[in-house]
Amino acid sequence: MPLVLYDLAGADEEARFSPYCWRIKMALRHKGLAWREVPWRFTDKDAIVFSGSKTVPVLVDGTRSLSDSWTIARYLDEHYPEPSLLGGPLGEAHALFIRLWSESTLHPLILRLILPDLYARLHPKDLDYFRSSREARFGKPLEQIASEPSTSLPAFRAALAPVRSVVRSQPYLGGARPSFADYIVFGALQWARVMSPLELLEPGDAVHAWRDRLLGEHDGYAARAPICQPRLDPSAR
């Protein structure tokens, strides 16, 4: 039987957002393994109640269900182990330092930058729940928590100097071929192309060619992704 793989969807239940979401889809394609989605949405939480968890991803394979991108990952190597996704003990400690890095720098980064774009992308019965949820989080009302892309996107660009450095002298941050390290950043960085008009990257960027590698991994899989539509007037309320 298929793995079952829930995912986190916009309004437009095709779009699919989540970054913890793509690093497993594009981890499922590295193994060659296939599976089936269940679009989910932030106020769906009694659909995973199965599961333990709040949030997506949720992947069932067969009587087990495991949440937590992070616990996927790792058992997915253990359970399918080639091609494998961490490179044994020291690539996971790898990719446990880019997971971190990312979470905590690239992902605060990126919100800022889209937030608006993303709201106004959410399904209307997820509205209440992210704005609740993000305000409580940072502390502040949505609309100050969007940054002005003038003066924040160039900080972006300057936070994936790490990345930049590493895919200017080898194709991919695992080496010749990706490595989960590689999905944790493109997942951030799919997030906002599948949510957001605003293009992170600029063209000539080595950061920019290692991702359109990625978009053309696994038979260009993410690069087919739908691009979510607005359902809402960015402004709103």
Second form
There are 2 protein chains.
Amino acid sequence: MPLVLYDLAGADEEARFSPYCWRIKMALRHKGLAWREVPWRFTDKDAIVFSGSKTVPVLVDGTRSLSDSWTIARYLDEHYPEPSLLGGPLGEAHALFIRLWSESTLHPLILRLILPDLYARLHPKDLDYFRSSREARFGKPLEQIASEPSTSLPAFRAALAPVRSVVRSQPYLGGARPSFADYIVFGALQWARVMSPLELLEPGDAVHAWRDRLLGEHDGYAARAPICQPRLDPSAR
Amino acid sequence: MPLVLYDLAGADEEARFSPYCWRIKMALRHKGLAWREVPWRFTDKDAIVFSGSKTVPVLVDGTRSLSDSWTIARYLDEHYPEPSLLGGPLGEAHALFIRLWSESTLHPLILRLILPDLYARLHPKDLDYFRSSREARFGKPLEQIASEPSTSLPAFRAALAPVRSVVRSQPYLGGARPSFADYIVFGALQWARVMSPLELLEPGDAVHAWRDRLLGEHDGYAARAPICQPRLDPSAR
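Alt. form predicted in complex with another copy of the chain, vs. the form predicted on its own above:
Below is the entire complex, every chain and molecule, led by the chain shown above.
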């Protein structure tokens, strides 16, 4: 019985943009596992109520259901050990730093950069939920959360400094081969790539070359990801 | 034959302040190894010419001499495996991210904050070398590198966000026990603690509590580190 993954979709059902779901899709390919996907939207809470979670990724493995990308990665390493995603206790402890760095540093910068594009690519039924949840999180109207790329894109690229330093000295954050640390940072970039035409990385940047390597990994799996088109009704923006 | 460590000293020979040497002293305690220390100043290049390095730490183990804290940590894990510092290939790859994050993010912020205090605590023979090398690195006079704590201390504390997030969910960056990742970030804080009266961390901060735990590790080894007093001649500042 293949695994089942509930995966966040945009207006276009084929366009899958959650940075957390991307971590898990890359992790499943890393393990050589097959899975079936169920497209899911932010407001489809009922569809995953069985898991106890209100957000995706939700992974179903036989009689088990798992949520939260970190929990799922640990589960995969425990039940499908090779090749390792986290590298044992110290590898996992150190990867937690990279995860929390990515979530505290990169995610807010990316969200601010792609927000108008992202909002224009959500399924209509998700618009109210997205607006109210993000306005509550940031404490201001959606229109004031978005940042101006001319100033915030250089800040985002500067924030990638530690990734840049690592991938100048080794191919991946995981060393010679990708690890879950790579998929964490890559997932954030895939989020932007699927939902915005804004190019976050400069062509000559070592981080750009590293992302290209990851797009090519697992038989070019992530490179084939459908890009989301904006909804036709511009008034809905 | 005990190990020998060349260790950077201030005006006061007992005051040892290099963040890179602190990594190694904590690593040696972590391994339960004994060592003899040779106090060293920036301008004592001849004393370590045998190692091929112009900077410390330099560690001598029998007929081998090693330099560069990262190389030394890997050597220690290879030759004295337990308890591990880096945790194998993935643990090491992920620790490299934490190292490069610390060096690119924390080190410049700390140097700017403690610079006048640090300069006032260097051995007189090191002053010219320190000034010219740091002015070359930053491209401006020493007096313009220093930052105003009222604005840059909050920025420094904000930059610690990923450390704070990790140590809220587990005792150390290495998990239940410290790893070399802890010693990397701790070394940067020890650098400031030995050479400046400025308190970088707020008492209620989870990072403060984490540093306290590390000060207490290995029988309170780092807590006993002598603090450097400023040189008596204020004109030399």
